[in-house]
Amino acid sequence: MMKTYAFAVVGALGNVGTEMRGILEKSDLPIEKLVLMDVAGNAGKKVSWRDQEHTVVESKPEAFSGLDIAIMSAGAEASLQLSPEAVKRGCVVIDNSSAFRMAPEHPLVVPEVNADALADHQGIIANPNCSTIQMLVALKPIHDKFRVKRVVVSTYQAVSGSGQGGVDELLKQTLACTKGEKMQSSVYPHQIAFNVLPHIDTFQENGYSGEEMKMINETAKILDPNIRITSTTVRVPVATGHSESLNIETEKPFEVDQIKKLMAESPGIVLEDEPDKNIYPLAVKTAGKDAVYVGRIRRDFSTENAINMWCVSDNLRKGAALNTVQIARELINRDLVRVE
């Protein structure tokens, strides 16, 4: 008989939590029981899942008793408080916040890249930043075959990365603009409609934003600390789907067709690269999809062994919810759903 598991989704009514519920609902994971948790104000709300009505409960330590896996998307502060309590009760936590990403004792995992790191999770696995995940899915096969030396990444990130408030602000500002009314900004420091903001997260003393440093530091932890990487992260007026321009320099020489073939054959990647037919990855077409889409692959003639590519993925799915569910699947497949 197949072993079954008791799951929880924490932050179940948020944007990412909602995606998690939807992905779990359609998955074939052996889920015997699902507990939906959220803030006290949402406790008691009813949610339909697999044709059954589930009542949301408050996220508190005792709610984790008897659970096997908790997928958390409740923010770093809540995760720092709740995750150790869940582990004490024998529950393995997959955390979508920044709380444990750089903690050396907990793995930071993209299943297509470093699933083997799950072997020593000590009860908590961190889900990387959305922009890091899609970049590393594309970089991993190139690194394995040609050894990546340096990456210059510029991102074009959707407002849903800021939560539902970012989406609402973009829609309200767009509507106000069409009516000739003044646009109000509260989520972002400047107007986001018909604009781009080179500002995601807070700025650090070194001049980089928090988002930029996440991409740099997480790449070192997940893929290879020897890769030199620099990042510019930008918010754009797109609802869903992060886009990235990647300039990748390798140690070994390659042919462009070899890179395209690698991308076409690698797990989690869809190659869309026929620019003469206007075929290349688009945020509007990747929304709601699971894969990382790559295209516009071309040689960088300005230096040796370098290539440019365009990389797009749904930031709420592969960039967050889907990656956590894939981690859960790996834990189950590898028989690692235990706290030691």
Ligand SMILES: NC(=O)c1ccc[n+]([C@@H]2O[C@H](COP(=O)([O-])OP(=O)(O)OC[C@H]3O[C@@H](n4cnc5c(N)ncnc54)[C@H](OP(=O)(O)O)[C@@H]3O)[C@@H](O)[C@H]2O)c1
Given for the second form:
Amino acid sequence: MMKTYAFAVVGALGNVGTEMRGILEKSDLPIEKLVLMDVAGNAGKKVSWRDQEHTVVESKPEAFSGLDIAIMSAGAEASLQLSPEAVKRGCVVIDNSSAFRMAPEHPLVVPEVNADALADHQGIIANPNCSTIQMLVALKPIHDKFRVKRVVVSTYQAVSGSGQGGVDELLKQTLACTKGEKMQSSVYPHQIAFNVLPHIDTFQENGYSGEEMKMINETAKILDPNIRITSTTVRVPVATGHSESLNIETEKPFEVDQIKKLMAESPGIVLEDEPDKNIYPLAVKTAGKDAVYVGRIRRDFSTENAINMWCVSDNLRKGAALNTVQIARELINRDLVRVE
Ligand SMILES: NC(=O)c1ccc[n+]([C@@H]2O[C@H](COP(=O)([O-])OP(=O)(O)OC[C@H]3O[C@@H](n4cnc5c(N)ncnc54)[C@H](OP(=O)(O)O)[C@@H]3O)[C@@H](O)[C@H]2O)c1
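One more: the block was the form predicted on its own; return the form predicted in complex with this ligand.
What follows is the entire complex, opening with the chain shown before.
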């Protein structure tokens, strides 16, 4: 008989948690039961899942007993507290927060890129940052064939990356502006409506933001530490869908058409590249979709063996919920749902 698994989604009522429930609802994973956990204040709330009413429970350590896979989407602080408790109770954790990403003992996984890293897991698997995930899905096939030497990435990130609070702030400010009222900022240090903020996460001593350093450090851990990469991350007034401008330099020479063909044939990628027909990836069109969309692929004439590319993906799906569900699928397929 086919093995079935007891799943939990922690932070089940949040932005990513909601997306997660939706993806699990439609997935064909062998889910025996689903436990929804969130903060005490949300315990008792009713949520419908697969036509059945589920009651949200408080995310206490004991709640993980008897569960096989917990998908954590409740922030780093909650994850640091709860994940070891879940593992102690025999439950494998896939964590969406930044809490465990750079710890050498915990695999950091994008299934299209480094699923083999799951083999040595010790109970906790980290899901990378949303901006890193979509970039690495696009870079992996190019790296395999032409060896990526250097990447310059600039991001245009949606407000849903800051949780539901970011989306609410953009909507409120937009409404206030149309009524000529004063805009209030609480999630962001400045107005986000009709504005662009070169500031995601806190600034570090080296002048980079936390988000920029995540893209740099996570690329080294997941793909290749020899790739030289620099990053500028920017928040834009878009609800969902992160866009990225990638400048990629390779060791080996290529034809631009070879890169386009490679993108079209690679798993998880959709090529949308007919600029003469106004066809290129757009955040509003990728929202709700699974793939990483690439387009505007063109040679960088300023140096040897380099291209520019536009890369867009739904930050709540491939950037978070979908990637974790794909990790769960790999764990199940590889019979790795166990804590040693
Ligand atoms: N949004 C993205 O694009 C994205 C992408 C990748 C990764 N992530 C990561 O995913 C996590 C969740 O992000 P989000 O956008 O879904 O945030 P969110 O909308 O604020 O949702 C977080 C949910 O977790 C709940 N929560 C907080 N502390 C908890 C605890 N100790 N136990 C159980 N539930 C708790 C929150 O309750 P309250 O609302 O009452 O606090 C809320 O329901 C974060 O770590 C984030 O960095 C987000």
